[in-house]
Every structure is written in C-alpha cells, then in structure tokens.
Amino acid sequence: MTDSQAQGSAQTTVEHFDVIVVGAGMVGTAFACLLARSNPQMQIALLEAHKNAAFDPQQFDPRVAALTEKSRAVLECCGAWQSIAAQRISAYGAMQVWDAEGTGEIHFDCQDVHQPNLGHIVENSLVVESLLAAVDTLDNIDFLCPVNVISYQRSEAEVSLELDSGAKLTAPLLVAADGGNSAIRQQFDFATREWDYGHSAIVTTVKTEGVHQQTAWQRFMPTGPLALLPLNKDGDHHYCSLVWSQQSDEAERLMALDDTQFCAELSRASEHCIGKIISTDKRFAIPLRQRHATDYVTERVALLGDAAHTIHPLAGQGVNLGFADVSALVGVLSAEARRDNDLGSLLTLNKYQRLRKPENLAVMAAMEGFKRLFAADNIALRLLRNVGLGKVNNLRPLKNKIIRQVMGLS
C-alpha cells in the first residue's frame, strides 16, 4: 500500500463504541473505569488531548483533592485506591475552622462519629496515574492520548467524532468530562449560569514549623478563606497543601512577593496555627469562577464533573461532587443496559440529571451563602456568624450530622 493509500484508509477508519468519554482527568477516567468494570460487555473510548503530568514521589503536586469516604469508595471500586494508598495519602482526622473577624470557631473530629478519619488529601496526579493504570487492565476501554477532536456530528441514533488522525469514532452516547471550559458543552449549546468571583486561589505546598496534627486548618477572612491541608511525606507531618482564596488584586500582590516575604505573610494570615511557614514550593494563582449548566444532558450527550458545575473551593467539594456524578451516571447506564435500552436517549439521561442536579445546586447555594456570610463586613452579621459557630460547636448532635454529611456518609 502506498503512503497516499494508507493515509486515505486512515481517514475513513470508523470505530464504533457504546460510550465515548472525552477528558481523562480524575472524573472522566473514574467514570470510564467504573463503567467498564460494571459492564464488561460495553466498549468504551476514553480520549485525552494532553498527557497528564506523572506523579513525582519526590515532590508534592500543588493540586490536591480532599476526598470524602464516598469518593474513596468510588476509587476503590475502580481498582485504583490500593495503588494510591500504597504510594502517598494523607488521612486527616480533624478540622479546625475559625473566623478571622471574631472569636467564633468550630472543631470537627472523626472520633465524634466513630470513624477512622474525616477524609484523605490526595494529589491529583497520583489519582489520575492510578486510575489510568486500572484502565490499562481493562480490555473494554480504548484509551487514546494525545488526540484532538476536530469535529462533532450528532444524528438521531449516535454522535460521531472526527479525530485529527483522520479516524472517526461513533457511539450512542458522548460523555463530556473535559473540564470547566468544556468544548463539548459549547459545541452542543448547553446554556450556563456563571459569574466571576473576582478572586484567585493561590495553591502550593508549604513547610511548617510545627506538625499539622493531621488536621485541616481553615481560616475565614473578609478577603477570602485560607486552608492548610495536611500532607504526609514519609511520616513527616511538617507539610501542608495551601489553598488561599484572595481578591484578585491582593492575590496578584501576594504572587509578586519573594518566597521569604510570602511565607511571612502566610504565617500572619494563618495566625501561626502550625507555627511559622518555613518554605514554599512554586506558587500558582487560579482565577475562580462559578458555573452551572442549566441542563446536564441533551440528546446523546451528558456533562460530568466540572463540565457541568464548578464551585468555590472553600470546602473542597468540587471533585467530590464530580465523583458523585460518576456513581450516578454509571448506575443509570448500567440499569438501562441490563434492560437493553438506548444509553443516549434523553429518557435515559434525564434520570441522571434528576439524581444529581438538586444535590449539586444545594451544595453550590450553601457554598455561595457561606462565602457571602464570611465576606460580609456588617457588624451584626459578624456577631451572628461568631455566635453561630460557637453554638454549633457546642451542639454535638448537629455538629456530628454536619460531619457525616461532609464525609458523604449520610
């Protein structure tokens, strides 16, 4: 065969799948893996445009996830958790939250709800790497990376994707897990409600003077929340992942400081809760924007994770909402497959939307209300939130209910 004939043949190659997933981050890869393990008869394509950064055991990834027990269980069902736990996880057993503008504080402890921990801090790159290793063991997933989709076409029965290689993929269902700036969401004209917070989150890893006591520390200031999340480096508990949300101009000022100046500012802002901040890794500033798709589904297309909703990171719930999406959509598709129903029909996909949209909206509303409450400079509101925190801290049944909800246990 000549080169021109080979090229022509490649351009007309058509591969058929039951489901095509675009986006091999944590949520997209978990979905493909869990669906494939739950339905060995399904053929799934998982597409990713860029190779993910490899997990580096010598250095912390600045991007971490605060995984609930429910999310950990999803990763276990994917066959990835054992690998993650064998390499590096940081369980945390307590959470200390306090108001910078008063004396209000609340302390959560896993022992109060008879659990071994409140959750795990895990680096994004390790989660993805472990999930992809699990994918590699499954014969019914074709992982294509790096690959770019150059066009989408939708017919009554299927969605067709043309790749930059000239290959064409078809399936009755396309799942968009391509992030907050989802190209698929735009391609298929999903309406969104969104606004810019006017904040950026500064993320990095810092070394602290004191040990973090396996506690997640969170201080609320009028300019934004500051979180220090515990990390474990071969038993050394002097490292924390920082997520510091600040108004954009203040974030820009902090990013311009040298490391010594930044550590001094962070030490003061955290009220030396773990002693001085001794050092910092490279810092990154991520603009914050809330976004929610009016609908998660249309005929033959479903949005998953950040493609459907992005929220303020103050409670670390974003990826947990994404993993809850994964569980719901896999459950719906598995049930419909057993009945031999059309996986991409609006009738099928609306079942997923009904399961997830109310919960996601409720969490988004709660996070927005929480953010506005702590940003308010009104004296009466400051008094209310400080008294409120103190009262909740002393009402153990209510506090324990909050803990269980945050952990995904109720």
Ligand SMILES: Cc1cc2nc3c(=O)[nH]c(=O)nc-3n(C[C@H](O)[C@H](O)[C@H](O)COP(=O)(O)OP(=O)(O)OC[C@H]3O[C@@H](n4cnc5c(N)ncnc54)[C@H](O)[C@@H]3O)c2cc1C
The other form holds:
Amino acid sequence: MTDSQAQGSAQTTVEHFDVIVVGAGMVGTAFACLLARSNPQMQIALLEAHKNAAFDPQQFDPRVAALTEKSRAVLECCGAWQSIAAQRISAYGAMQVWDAEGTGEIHFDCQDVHQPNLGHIVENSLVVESLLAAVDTLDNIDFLCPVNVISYQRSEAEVSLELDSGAKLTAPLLVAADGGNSAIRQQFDFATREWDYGHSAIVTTVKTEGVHQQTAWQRFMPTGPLALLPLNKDGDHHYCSLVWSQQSDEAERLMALDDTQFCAELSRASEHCIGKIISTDKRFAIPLRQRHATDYVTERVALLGDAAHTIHPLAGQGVNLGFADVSALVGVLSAEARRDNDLGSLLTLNKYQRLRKPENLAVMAAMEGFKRLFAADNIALRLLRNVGLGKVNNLRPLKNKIIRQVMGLS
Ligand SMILES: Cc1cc2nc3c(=O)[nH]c(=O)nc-3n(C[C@H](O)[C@H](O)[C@H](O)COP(=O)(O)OP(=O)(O)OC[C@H]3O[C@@H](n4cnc5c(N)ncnc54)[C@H](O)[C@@H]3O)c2cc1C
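Having looked at the form predicted on its own, could you now put up the form predicted in complex with this ligand?
Let us now look at the entire complex, which starts with that chain.
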C-alpha cells in the first residue's frame, strides 16, 4: 500500500487507502471500526489530532451521553460494548420531566414498553477508549495519533492528505468525523445553517443526598433545561451527571460561585428531586450552538456525526444521531463495495444523505420546538405546555410511542 515518490531530492511516502476517516471521537472511531469489521478487504486510515483522555475508574468523566438501545447495538457490533459494560455503565429505567413554571409533568417508564431499561448513561472517554481497543484488534485499520493534516487536495478520482510528518495519504473517500467545528466541512465549502443559542451547558458530576432511583431527571426552566442523569459507582446510586443549560450570562454567574453556593443553587433549581446536592466535581461550561450542514456529501467527501449536525443537548440525541449516521454510511458503503462501485462518487454518497438527512432534520426541528416552547414566557404557551404534558402523561398509547422514539426503537 505504500509508494515512494521522488520530490526533488526528498522522498515522500504515499499510502493508499479505501477510506480515510478524520476524527477519532465516538462517531469516527465507531465508523472506522464497523466499516472494517464489515469489510475485512478494505484498508482504512483513522486520523486523530489528540490522544483520548484515559478513562479513570476512580473519577467520573464530566462528558457523558445517554445512549439509546440502537446506539448500544452499534457499539456491540463494533465489539466495544462488552468492554464498556464491564467497566462502567448506568442503565436508567425511568425519566421524569417537569416544568418549573407550572404543574405539568410527565413520567416515562421502561415497564410501560416492556423493556429492561430506557437506555444507558456512559462516559465519553470510556466509549472512545473501548472503541480504540476494538480498533487495535483490526488489521485493516491504521490508527494515526497524534497527527496533523496540513493540506487536503481533491482530484477526480481521490482525495489526498498531506500530514505534518511529511507522509501523504490518498483514498477515493474522505469521511469527516472531526466534530462540530469540522475543518474539513470548511475546507470543502459545505454550507451550514447555524445559530448561537446564547446558552452554555454547565457539566459536572454531583453527589446527591437521596438515591437517583435509576431515573433521568429533567426540569425545564425559562432560562434552559436542567438534567440530572443517574450514574453508577459500584452500585452506589448517589451520583449524577449534571447538564445545566443556561443563558450565557447566568451560566457565567453560576460558574463563578464557590462549590457550596453552587450546590445550594442547584438543590433549589432541581427542587430537591433527589434531595440536596451535597458536592460537585470541577465544573465546565460548554457554549451551545445548533448547526446543520445543508448537504452531508460532496464528491469524495462525507460528513458524519457532529461534523454534519450539532443539536441542543436537552434531548440527549447528538451522538445517537451520529451512531445512526455510522450505521447508514457503513450499510451504503458495504453494499457498494460488494458491487465494486466507487465508494466516493456522489451517486454512492447521496444514498447515505437520503437515508440520514430527513431524520436528523426532523429530530433537530422537534428539539428546537421543544426548547422554544419551554423557554416561552407567554401565558398561552405556558398553559399549553402544562396541559400538554399532563395530557400526554395520561394518554398511554401516545406516551408509549414517544418512549419508543426516545429509545430509538421506532
Ligand atoms: C453538554 C452536552 C451533553 C450531551 N449529552 C448527550 C447525550 O446525552 N446523548 C447524546 O446522544 N449526545 C449528547 N451530546 C452530544 C455528543 O456529545 C456529541 O454529539 C458527540 O460527542 C459528537 O461526537 P463526534 O465524534 O461526532 O465529534 P467529537 O466528539 O467532537 O469528536 C471529533 C474528534 O475529531 C478530532 N479532530 C478534530 N479536528 C481534527 C483534525 N483536523 N485532525 C484530526 N482529528 C481531528 C477531535 O480531536 C475529536 O476527537 C451532548 C453534548 C453536550 C455538549
């Protein structure tokens, strides 16, 4: 797979691959892994700029994701779920959602849809670590990390990347899984529709007075939603991951509080749903931005995961949509490879876009509507959401449909 090209007096190594993936976050690593396992004949390069923060069994990663059953199944097909489950997961069986301004509330329970749980809370660093361990067992993936791409060139038949090491990589298809600020998306002039929420999410791990009852708690306030996601520390159910979305100036104020003041404010804001907040780990504030690429594909390049779409974390859907992208693109490429078709042609890549864009758009639009409804101060909308939540809570078939959708089962 390696050629040497004479370039003046210097030698440049050129390596050819079937697919080059840039970005070894949860989405890019899962994609490389699943593609390689499904197509042992393919040679794949996976490039990452930074080493993954090692999973620490003594401490919780402040970045977690609530994974649906569909996403869990993707990780299982990657050969990573067994390792994640053996180290630390927290299955949650219920979700309690309520409105700070009124009396509206809704309770989802896995028993209503005859499932063992609604999903799992997992730590991002553990997911990536387990996926990379799975990558390590595959001969047809070259994992390059840390690496910097200096330039991207596209010709009719391939994309070529020049690395800071001097090496050059080529492939008929480049997959950009390089996150929300994707440099590849900009490099290849993908148009996006984006806006700043004017919100930041404060994330950390907190210890609670009561046990979380394996329930995901979410309170909607006019300033943004607050979620306490249940964690599992060797069977101790007093820890939750906090995702508290706030208008940026309010987030700044909360970040400036000392731990005792912050815990007191959070206890009040969560209405003591799990008792007092006793302690907090280090807090991080993440600015939130909604972004959606108008197209996910162009000749020889496909966007995947957050590179294609970033969504407000209130619904906990971002990486779940990313894993659905992974399944779709692997399915399309595997079918095209069997027919010996060009993996990077627009004809091939459009099949992936057709599978994913409508669903991602629908979820993003629903989340945006939900966010606006709950942020509204208008009395009619407040009434609507309170009456609406109560009605949905009492309408079992509709409620079960929503649960199955949230779980990624329909
Ligand atoms: C507060 C918060 C809570 C969330 N909670 C949930 C949840 O409960 N459920 C859920 O489904 N989603 C959730 N999300 C969304 C989820 O975190 C993202 O959708 C997910 O992390 C995106 O993964 P990704 O692999 O596409 O991108 P990223 O995680 O951003 O990974 C991109 C990777 O590419 C690498 N990279 C970037 N540029 C280059 C380059 N030039 N060369 C090489 N490598 C490069 C980066 O180093 C990184 O490793 C949440 C998000 C936030 C902010």
